Amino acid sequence: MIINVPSLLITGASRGLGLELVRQYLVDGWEVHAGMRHPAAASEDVQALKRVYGDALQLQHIDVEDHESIERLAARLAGRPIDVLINSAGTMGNGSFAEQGLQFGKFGSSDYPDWERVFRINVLGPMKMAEAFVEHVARSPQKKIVTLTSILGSIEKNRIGGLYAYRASKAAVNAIMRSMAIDLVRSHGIKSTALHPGWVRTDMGGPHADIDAPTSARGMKELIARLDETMVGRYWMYDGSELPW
């Protein structure tokens, strides 16, 4: 009997959520692409993974800055099929919200390369991952590609200003899978959303963040097993409620 086993390629997987996603796949049985921009020399988080999950585990080299870097790796994984691909590379720039605060990122003190940086990992990398890998995910059962946003990313919910640029980047990758779920659900047959992990204790999420990296991701697993053609196009939260956009 050949039994299919599913598979997830995510980016930003060194660290954070991203790498908390990688392990609760991988307990689940899944075979997990991790992609990060420097595999060779992985943590020890990354590494003690290895050792358990052996090949089901596959380092993978992605830096979404680095379009060659996708096309590679494309190249190299043609003809399998992809079930998940999840956008989970992004950055809120020079700074730190978790330390600063609404200080970071203030109006007046635009850093405008930065904001190009925040932009091309935010934004064009997601965009860039969806056209690279668009043909193994559509030859996968799950068929489902997501990108990890922010609800600071929301124009409504938007009552305390500031952070210009991480705002900007969310609110543009949000517009970016907005059309792609229209268009990909009806060429591919792909299902594609945005989703917020909540505010999350890492690195970027600073240690005063609502909750942990396992609740997040545990419940944006659920939400993506679940992820059908009736919630494409539409902006949800880890704990499967809807934000607006």
Ligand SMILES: NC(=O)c1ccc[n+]([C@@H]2O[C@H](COP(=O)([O-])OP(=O)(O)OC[C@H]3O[C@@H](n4cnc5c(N)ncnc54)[C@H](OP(=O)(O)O)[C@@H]3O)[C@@H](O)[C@H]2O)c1
Second form
Amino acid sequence: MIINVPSLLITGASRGLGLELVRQYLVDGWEVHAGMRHPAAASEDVQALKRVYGDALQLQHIDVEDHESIERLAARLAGRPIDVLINSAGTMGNGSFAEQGLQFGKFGSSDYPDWERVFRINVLGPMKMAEAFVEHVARSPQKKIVTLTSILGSIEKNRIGGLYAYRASKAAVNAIMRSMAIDLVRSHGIKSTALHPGWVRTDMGGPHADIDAPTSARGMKELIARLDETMVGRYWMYDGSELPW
Ligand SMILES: NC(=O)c1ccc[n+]([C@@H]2O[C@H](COP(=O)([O-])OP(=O)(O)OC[C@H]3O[C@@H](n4cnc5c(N)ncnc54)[C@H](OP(=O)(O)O)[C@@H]3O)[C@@H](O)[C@H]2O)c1
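Having looked at the form predicted on its own, could you now put up the form predicted in complex with the named molecule?
Full complex below, order starting with the chain above.
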């Protein structure tokens, strides 16, 4: 008897939250397509998972700035269902928020080529992934598309200013996820949402962040598991609370 296991496709799986989500879905018995920029040079952590999980873990080349890499993978996986697509790849741009705090991305310091790269990764990347894989997701039982955005993309919650490029990119991808939620439920029965992972101790969040990656990933997985039509078009946090746009 062939048992169909659910499948995940995720970007930014080389490290941080992407890698932790990969680990947790593998533990649950899913087939995981782990998208990363350099699969042939994957870290020891990724290779250790590969040794344990074998074919259940497929390392896939995805650079979200390189749309041909996305289209190539979509063509290679044509006809294969993908239950959950998670856009985790992201950047805050040059410099380090973890080290610089609110000196990072402040007014007067804009590096415009860097802004463009932040937008290519954080905004165009999730859009392109969704357009390339919509049919794969539509043919799956679960039909879900999730983008990791940030509370820093909430216009309502912005009380301290600064962080221009990152905030603007996450607000932009929030707008995309809101439209997608409306459109794709109607056209394909796909449930999509924006999801804030919390402030997490990764390379991006830094060592002083609130929570560790396993805690964030566990919460996000629970929320994704119960994502239904009543929850789409809204903006969630990893602990199940709702954020204002
Ligand atoms: N950590 C937090 O506190 C926090 C808070 C709010 C939101 N988020 C969001 O959560 C997501 C994951 O964050 P994280 O903390 O895991 O960040 P991270 O530790 O800095 O990891 C970033 C990931 O994105 C990948 N990436 C960057 N540019 C890419 C590209 N062009 N193509 C494909 N992959 C690319 C990196 O790959 P390489 O290894 O190849 O560089 C890495 O896997 C991001 O979207 C972030 O904005 C994080």
